[in-house]
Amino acid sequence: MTTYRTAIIGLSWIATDPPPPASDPVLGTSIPYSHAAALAAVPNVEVVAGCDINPAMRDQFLERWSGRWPGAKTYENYREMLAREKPDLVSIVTPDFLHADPFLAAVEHGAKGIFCDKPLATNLADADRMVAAAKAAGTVVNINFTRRWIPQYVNARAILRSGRLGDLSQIIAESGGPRAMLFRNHTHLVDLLCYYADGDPIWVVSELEPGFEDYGTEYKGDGGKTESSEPAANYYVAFANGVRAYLTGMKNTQPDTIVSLRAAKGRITVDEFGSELRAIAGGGTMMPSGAPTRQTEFLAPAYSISGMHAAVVDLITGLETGRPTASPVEHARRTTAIIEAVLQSQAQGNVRVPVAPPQP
């Protein structure tokens, strides 16, 4: 069994947290919601090292994984670390605008995956860049939109790819809360639509939440850290296969993420919590059928892994087989390309706007 020396740029909770226990000792822990979380649960996978320019990040890394790791490093600067490490992996959990440079010199080092927490990038400048240095370079990536990963968004995706209701006509998605914003939480939902859709987004039009009418088409945050520093937004996006989807995330409704997908011979409902399919049996009032009957079937996914773990075993399966990972780096620009639309359809007085397609 190979083993994969991997190097970690950010750390971060999201880089570093153990997995919290789980609900009784011998169920073990909890899923990993931690990129070294997620490492440590691949028994071939070492982590060489970790970088972050606080002193303090670093430390708490070694307290917390040396066990696992006994001859991990650390360093401030991710280029000195990637030069002498040479890691096969690289995984990138610096802050949201600052993914794109990590994300190259990974590459020009010699990094066979990389695992890159979302967005790929804030503009769509560095998003093709990356997509070409690792088309180029032949890395394989998967990007951190962790429900690719997750059971019951992944049997919702079989279900509607297997024919049997029916071809897939809308997508309706919700979030909501304090971190429903564009480049946040926002992304994980716009990466839904397109993971659900399986094509390429054309055109959108979308307003932003009040008081950002103005917020021009750049991105303003500092990478999650200030909520107020990035707007949430209603959105139409349309898709050339046909699919139309509505995404709404108001940071003043409740905190939920919840997906229809609305098909010609059912509904699937999805959400954290589980997923269910509805189909309708019978007419209505003016069909001789008589009442029309609702029939639900509660969807019970089969699956031994999960989330961040799951997209680990993934990258390394793509390494080792050639086969296509399930967060690929071209269907990560999409999100960002349609996020950039959004921004532009409010600038432009919430009009029809063309997503910029992939480079060629």
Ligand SMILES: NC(=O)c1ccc[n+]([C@@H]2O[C@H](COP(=O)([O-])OP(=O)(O)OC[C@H]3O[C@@H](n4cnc5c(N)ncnc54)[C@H](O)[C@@H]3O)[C@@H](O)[C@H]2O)c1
Second form
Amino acid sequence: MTTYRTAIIGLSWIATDPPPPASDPVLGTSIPYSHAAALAAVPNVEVVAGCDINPAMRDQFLERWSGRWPGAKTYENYREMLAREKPDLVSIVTPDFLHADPFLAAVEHGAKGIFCDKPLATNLADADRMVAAAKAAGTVVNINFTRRWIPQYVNARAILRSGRLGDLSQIIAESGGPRAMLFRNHTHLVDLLCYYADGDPIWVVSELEPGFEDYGTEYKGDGGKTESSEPAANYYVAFANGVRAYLTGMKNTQPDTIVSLRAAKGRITVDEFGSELRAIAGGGTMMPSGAPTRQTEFLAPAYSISGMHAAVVDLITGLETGRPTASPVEHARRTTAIIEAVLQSQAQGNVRVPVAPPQP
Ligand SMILES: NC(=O)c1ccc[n+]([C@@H]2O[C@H](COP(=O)([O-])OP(=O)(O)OC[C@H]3O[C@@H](n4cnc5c(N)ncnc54)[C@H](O)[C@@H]3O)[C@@H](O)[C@H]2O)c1
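Can you now output the form predicted in complex with the named molecule? The one shown was the form predicted alone.
The complete assembly is shown below, putting the previous chain first.
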């Protein structure tokens, strides 16, 4: 079995947190929720190095993980690390606005696979450079829109794709709480619109949170640290295949995210706690002439692995077999393109604006 020499760039909590304590001595632990914990769950991955500009983060990484990977080194400069270690896989966990340069450097230094945290980039120019570089080099990529490996989200898509509910026509996604920030938590929901719509977004109409009317068309956040540095947003997205999506982001609401998938013969709602399928049969829902019945099915999908652990396995499987990964770079580009169109729509007076199509 090939051993994948792996390096991590950016060593904050989401990169290096230890796995949660075992929830059951027999059944094992909870889902790993950091890059290192996910990489540690895959036996043929060896993390050989970690890089951070902050020495305290480098020390913390070694304290936490040198038991698992005794040879792991740390670096202050990721270019030096990539040149010396020549890793097969690279995890990129730098701030939201700082993914492009380490990503391009990893491609340049011959990484075969990249697991990059979301969003792909905070502007489309960076996203396009990343797509082009990965494509030219044949680098296999997974962008960490984590819900693409969480059972209830995956299962909802499988049901839609089975055709059992007929065509999907509408997606309503609600993002709540103070962290419903456009470039931060919100991006998970934008990605879910694209994941379920399964096509190219073509135009957007948006309104940013009151107070951000003059935000402009460029990212002005600080990597998700200050909630007031990024607006929430409400917007409508049209997809080329006819699917229409409405995304509400309101900070002054409870921290809840819910996605409602409305198809011809039923609706699936999915949130962090599970999913439910609701179908109405035998009449209309309003003033029925017949006797409508509501069938509710609580879905309890079970898979053997999930979350970031599954993302790493998916990346390696993609590398070894050529199977497309669940969150490839060209899909993640759609999220950045939609967000850029959201800013353009606001800047032009809340009008309909096109979403930039992929580069040829
Ligand atoms: N998928 C998820 O559920 C999830 C959850 C949380 C965070 N994230 C993502 O993870 C990423 C990191 O988020 P964060 O809040 O921990 O970011 P952060 O701002 O804390 O930065 C992460 C680390 O990168 C280091 N860093 C900055 N510049 C660097 C450079 N040039 N070279 C090496 N290291 C550098 C910082 O010192 C820090 O330790 C973001 O993209 C964020 O959106 C994803």
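Residue numbers count along the first chain shown, from 1. Quick caveat, the model's predicted, so the values are computed rather than measured. Here, rigid core means the biggest group of C-alpha atoms that superpose within 1.5 Å across both forms.
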Just checking, between the two forms and with the core aligned, does residue 22 shift 2 Å or more at the CA?
yes
